[in-house]
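A single chain comes next, written as structure tokens; it is the form predicted on its own.
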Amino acid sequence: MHPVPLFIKGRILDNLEAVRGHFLLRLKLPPAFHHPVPGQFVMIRVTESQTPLLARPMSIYAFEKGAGHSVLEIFYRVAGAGTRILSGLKPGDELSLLGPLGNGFSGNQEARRAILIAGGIGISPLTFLAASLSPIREPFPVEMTAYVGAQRKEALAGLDRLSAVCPDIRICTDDGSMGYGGRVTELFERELDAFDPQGCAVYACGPRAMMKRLAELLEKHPLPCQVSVEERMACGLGACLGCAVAVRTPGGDVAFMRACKDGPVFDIRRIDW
């Protein structure tokens, strides 16, 4: 069970613009924050005012905990109102945040390689998973391969910190810019019998396009794979029911769990795509 989340003021540190419309936010917490598992989200109140009403949540890049305080990063796009707010504020300036939130990835424990597929944004969590990963498994850290996807070469933003701990870094673009010139799902699936589904684990977070075609791709193969959904989410407590996800039950019958509270990490097996 993870600790209650706490709802906090953090002061940022830094606020840059990586690559077009995407942004590093550090944040300095106090060092109550509770130690976030890869996968975990917070949510973020880019103002006081009634404008925007909702908070944001936002996917945990990075996590440092140190003796006075913890430093937190964000990695986002600018994508709507709240988040064009969130880019234009400085070092020194303080948001709200409540966190850590939800289910994160759990580790397989008998998986010796990782495979991560990312689509856009969606490399922020699989960033924090791998550098998570190494150290824990030391001596024997687990091997990782990493599928990258964007629409453009402009488009990819956060390859060097993913770099740094994943040197197998495939890339993948729509238009062929930059690497290889077609979707990530394409790429894995000329790749996908190479995985041996005894040592290997598999987690995506991308665009539901993407993960849906991933899903179809499993279908006959019997990879292990966990993806981070990306939902709208209203109250990230799991209370407004404003995040649903179908699943399908045991039975085979079709549920709906929450992105927050159930999630927002899950068997892709389980969704109902």
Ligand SMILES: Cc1cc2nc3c(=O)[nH]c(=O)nc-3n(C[C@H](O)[C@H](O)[C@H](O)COP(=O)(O)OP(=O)(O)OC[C@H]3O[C@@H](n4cnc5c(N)ncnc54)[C@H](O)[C@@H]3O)c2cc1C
Second form
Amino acid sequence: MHPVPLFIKGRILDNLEAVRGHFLLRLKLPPAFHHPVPGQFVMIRVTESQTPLLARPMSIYAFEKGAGHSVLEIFYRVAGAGTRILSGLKPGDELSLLGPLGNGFSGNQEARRAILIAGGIGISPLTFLAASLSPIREPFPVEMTAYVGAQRKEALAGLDRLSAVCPDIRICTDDGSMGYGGRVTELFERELDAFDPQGCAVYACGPRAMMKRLAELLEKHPLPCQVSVEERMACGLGACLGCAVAVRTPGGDVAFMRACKDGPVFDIRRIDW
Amino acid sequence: MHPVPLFIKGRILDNLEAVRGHFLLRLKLPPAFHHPVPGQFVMIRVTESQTPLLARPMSIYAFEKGAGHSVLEIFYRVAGAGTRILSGLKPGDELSLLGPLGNGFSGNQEARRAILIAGGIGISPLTFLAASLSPIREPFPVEMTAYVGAQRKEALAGLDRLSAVCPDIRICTDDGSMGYGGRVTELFERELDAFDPQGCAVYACGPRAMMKRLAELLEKHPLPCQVSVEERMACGLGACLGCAVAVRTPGGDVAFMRACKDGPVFDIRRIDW
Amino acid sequence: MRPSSLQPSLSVDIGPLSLRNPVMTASGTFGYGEEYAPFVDLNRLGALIVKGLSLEPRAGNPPPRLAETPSGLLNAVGLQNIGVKAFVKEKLPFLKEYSTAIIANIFGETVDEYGKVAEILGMADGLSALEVNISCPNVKKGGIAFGSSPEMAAEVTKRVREATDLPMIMKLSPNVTDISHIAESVESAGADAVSLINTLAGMAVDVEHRKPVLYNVTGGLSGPAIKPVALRMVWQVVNRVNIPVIGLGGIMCPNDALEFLIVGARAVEVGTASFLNPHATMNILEGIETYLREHSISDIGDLIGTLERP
Amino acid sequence: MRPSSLQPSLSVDIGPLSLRNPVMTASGTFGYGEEYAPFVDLNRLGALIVKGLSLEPRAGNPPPRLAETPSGLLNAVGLQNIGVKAFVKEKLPFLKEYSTAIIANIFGETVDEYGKVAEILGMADGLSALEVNISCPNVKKGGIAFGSSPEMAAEVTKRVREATDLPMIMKLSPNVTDISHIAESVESAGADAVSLINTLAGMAVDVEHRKPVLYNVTGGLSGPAIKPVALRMVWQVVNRVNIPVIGLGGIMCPNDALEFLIVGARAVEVGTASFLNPHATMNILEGIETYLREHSISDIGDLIGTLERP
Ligand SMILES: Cc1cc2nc3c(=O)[nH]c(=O)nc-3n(C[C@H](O)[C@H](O)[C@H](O)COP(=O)(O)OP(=O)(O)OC[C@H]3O[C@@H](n4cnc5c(N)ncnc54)[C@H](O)[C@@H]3O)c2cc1C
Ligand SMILES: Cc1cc2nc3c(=O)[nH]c(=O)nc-3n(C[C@H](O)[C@H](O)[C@H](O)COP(=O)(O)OP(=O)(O)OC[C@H]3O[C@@H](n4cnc5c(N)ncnc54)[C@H](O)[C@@H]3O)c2cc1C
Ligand SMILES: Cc1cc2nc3c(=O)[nH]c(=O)nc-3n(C[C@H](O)[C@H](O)[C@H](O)COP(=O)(O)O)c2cc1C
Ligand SMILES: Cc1cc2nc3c(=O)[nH]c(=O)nc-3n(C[C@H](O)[C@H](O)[C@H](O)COP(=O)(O)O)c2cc1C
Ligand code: FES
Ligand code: FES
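Could you switch over to the form predicted in complex with the named molecule, since the one displayed so far is the form predicted on its own?
Below is the entire complex, every chain and molecule, led by the chain shown above.
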């Protein structure tokens, strides 16, 4: 079972621009907040204000349970009005937080190798996943390879943190300003056959186009793959049915599942891209 | 003619709680802002935000024109959501400002004595008036008497500033915790006959009930009296007709004038209380 | 005894339905109750209204289904639901365990479908009332909403009345010229109460891509933005009908709820507010209680409909 | 040449009326123009629509006339105005000096009053068009708004058409079930264009004193809160009529205006925004220009009505 979500207040420890337009938010939470599973998220809102109206879904980037309190980290990109307001908050300011929410990635106990594919800010939940996989099953640790893509060098964000837990990072930039010149899915396609599907699992998060391309690549490939998807959300709790994700039913029809409750992590092959 | 209003940005110098729930806001303005007449006001809004939607009308408490910039002061009471947000702003924050607006008090060149009657935050425009009257026509300065009222001692605000320019202050508190125990209009009524109507003018600002009572007291009395009224405002420029004040027409009918443009200062006898 | 120590009476009657307090959940914003059970003691609600149910399950609209607007939320969920039979089998057993009034919100694409859904629910055990959503389009009459004509609204009311003895609340659409006329019409046709308002039809455009934000192009507007319209409509309707009126639309805090009660609503529903704060219903309930205490009102009935004319 | 250095063409035709750009002021929010002259170069406006005029001067409602709501403004000014004759004598001479199209907004309490006002203005010199407000109540028909029935709306249209040759824009009320039906009706009756929306009827309550915030109890809601409703209505109407549609309701920034243009409005009116920022019309105009440049659109006509279906 997943941890029961709480609606609580968190106090900002820091909220610093890491890379241009990308912020690392560290929040101090009461100890009641449950330990999240990688891939889970929280709904964040600026306390008391009704502007913006809705809370914003944000993946959990890191979590540490202390004695008297916990520290939760969010890695976010300024994408619009809500994240712009968020980026203006200062240490000491309070936020409302609902979480942990969603299903999270399901670890494959057999897997010996994890392939992470991140596009843009999609690196956030995958970093949390990598951090939680890395110490597992010592002395036979999970081997990890991360493909990390961005439009250009300056937009590559969060590499430091990821490289601390995953030494094998393969960088792709659309404009070739760093690493492989081209899409992350292109590089992965070239190298795909080098991976032994046995005991290997793919975890991906990034723009829809990236994940759709990945779904095509893997269509006839035996590698298992979980993706974390983004949809507009209102409640985060499965109540409003606002966050519909089209999935294929066993009968071949399309049905809508809830990104917030049934996801945000789905088997890539279930989704109707 | 009145100075042409500007729509400009002002930077907060300080925004400090003077008396419980009453703040002194000092703003640095570009030199283009025109020197206001006492009784004029500005419309203030927190830059960029649409919450609250409308700007808030605030009397000018003090104004000083410097070389490179001017300093405008507002004395305000936290009355609701908008003033609460205002009270949270810090030095360095920016505000939008529209002004100076309205007609202001019209100085009577003959007047030798000014009687100021202030209820609550109504002290603000009267303090600006007193400051501008006090150095006038030396060596025959205008004599001033101020009646200042509040519910209780703790709610008396702005006395320091006023007493610097008007030594004769007569304090009234509803609960008798300081000065005369009773309404400001009661004390004024008792002392009214001691004033020589010749060369004497009354200026008042305060709650509607106070001004209405004053209107009754002066109904059959020759003392001239100007009052500054408050009405809900949207544009502040005379365009929306939102800030209606009922006045008696020469024909005896009621007509509506605009507090923002035709006022906020009216002859007390024109208003249909 | 100081007034503030009194425990005011909060119970209200909605026609044949007695509620322990006037705070209900609005359909479609509280799921089937279980989603909010970790946050709200469901036994403290005046009533719990579930997501709209149709005869057959409905898949709903493709995404995007949501758009945020100034102080508002547009949704085009498309009435996705598991269908009335699955509701009775899978969801009602959980809800029945609570002592709170459980109200099923229903809709149909034809008058007959309304009747069939009502029949099934009338036979199920554990429901206290039906709330009938007439904002949805009548497929037989060219897609015009049932709630937009007094005649169609009355027809639905009569059909549901025949189908069940459950107390029947007709939920009115605000997208009409004269909502009080519709209210009178459903009153004559046998409704026990009316609730209003459902969402205002609205739209949003993605200027960069020059396309609608919602896949469905238009959606229903809820949240604080619509509160002034909702209040005005409740005021119009309470002045025209004798059956109880339930008010909703943009109620976010106790003050908002009090506005509706003072205007004459016998109870209120809380919708979008629960998305912002899952405890919203309880905060509103507690705030109403505090107001009554502070104003020495011992019975909420003495507050309802006490609006003074200026 | 880089696209950003092009000067896009902004002129639009509203039937017989040619405007230098699509940014107009909304009636009642820009006074008689002079109030905003210190802030806005009136010659840069697409058109200037003045406060609504009636045959005789009107005193309007007692205060309070304004109430703030979430992202909205309720007003109950009560159509206070100096009357059409004083307008022609006292205000028009000032406005005539500008090269901008001056549009008089008019209303009446009877069909005949509309005609009389139109006649007087048709003979005055210096007006480019009339905008006819049909949101106000018809005193002869029990106070129902002219704009709430297709028949009454058509009657007003015909009467004004007879009275003057000035281009005639019918300004529609949003407080109706089917606004496109009203639009079709005034189109058939001879309107040159329609503008929408006027304010949504709303209300606010002072919970502490248990009375309406507005003396008039109800008022008209404007501002960002109503934009989704306004956009939806403009979308419905452009899909049903062939005459030009002018869009308004909650336009605060260039993006808002662009939403209306993309949906199919030929021009926009800026209302409440001017209260927040007296330069709002100019900011919006400049923002539209910037958007066209950035998207290499050389003529605004190539943007209008280009909404893609998803
Ligand atoms: C499960 C989940 C996890 C996410 N994790 C992260 C993260 O770790 N870091 C990060 O930077 N971003 C993350 N996002 C995306 C983030 O929620 C959006 O960037 C953010 O909501 C944009 O808000 P805004 O007000 O700045 O933008 P606006 O565009 O002004 O927002 C308007 C509305 O659209 C919604 N919206 C806009 N973009 C998205 C989007 N991509 N996904 C969902 N809703 C959106 C907003 O929530 C809001 O309701 C996540 C989204 C989901 C669904
Ligand atoms: C010409 C003029 C000068 C003023 N000078 C001062 C001053 O120097 N210091 C000071 O503290 N206050 C002054 N006021 C009153 C001040 O404008 C209000 O207290 C303030 O607008 C309240 O805003 P709020 O958001 O805190 O309250 P809310 O009650 O939340 O405001 C809701 C709405 O009502 C309006 N409103 C509420 N109270 C008043 C009021 N008394 N007068 C006008 N509109 C009101 C607000 O502007 C807003 O639109 C003045 C008012 C006017 C008209
Ligand atoms: C996501 C969502 C789904 C809704 N689904 C339904 C529904 O199934 N049936 C119904 O009658 N109303 C439905 N509504 C309307 C609400 O019950 C309510 O009438 C409306 O949201 C206004 O109230 P609010 O402003 O408090 O949210 C829905 C509203 C939202 C936001
Ligand atoms: C204070 C005020 C006065 C108005 N007076 C009129 C009027 O006289 N005639 C009219 O047709 N519309 C009038 N309106 C409606 C506006 O022209 C406009 O339709 C409405 O405010 C919506 O636009 P907005 O949201 O941009 O303000 C008035 C609106 C306001 C806020
Ligand atoms: S956000 Fe409400 S169901 Fe997912
Ligand atoms: S505030 Fe607009 S006319 Fe006075």
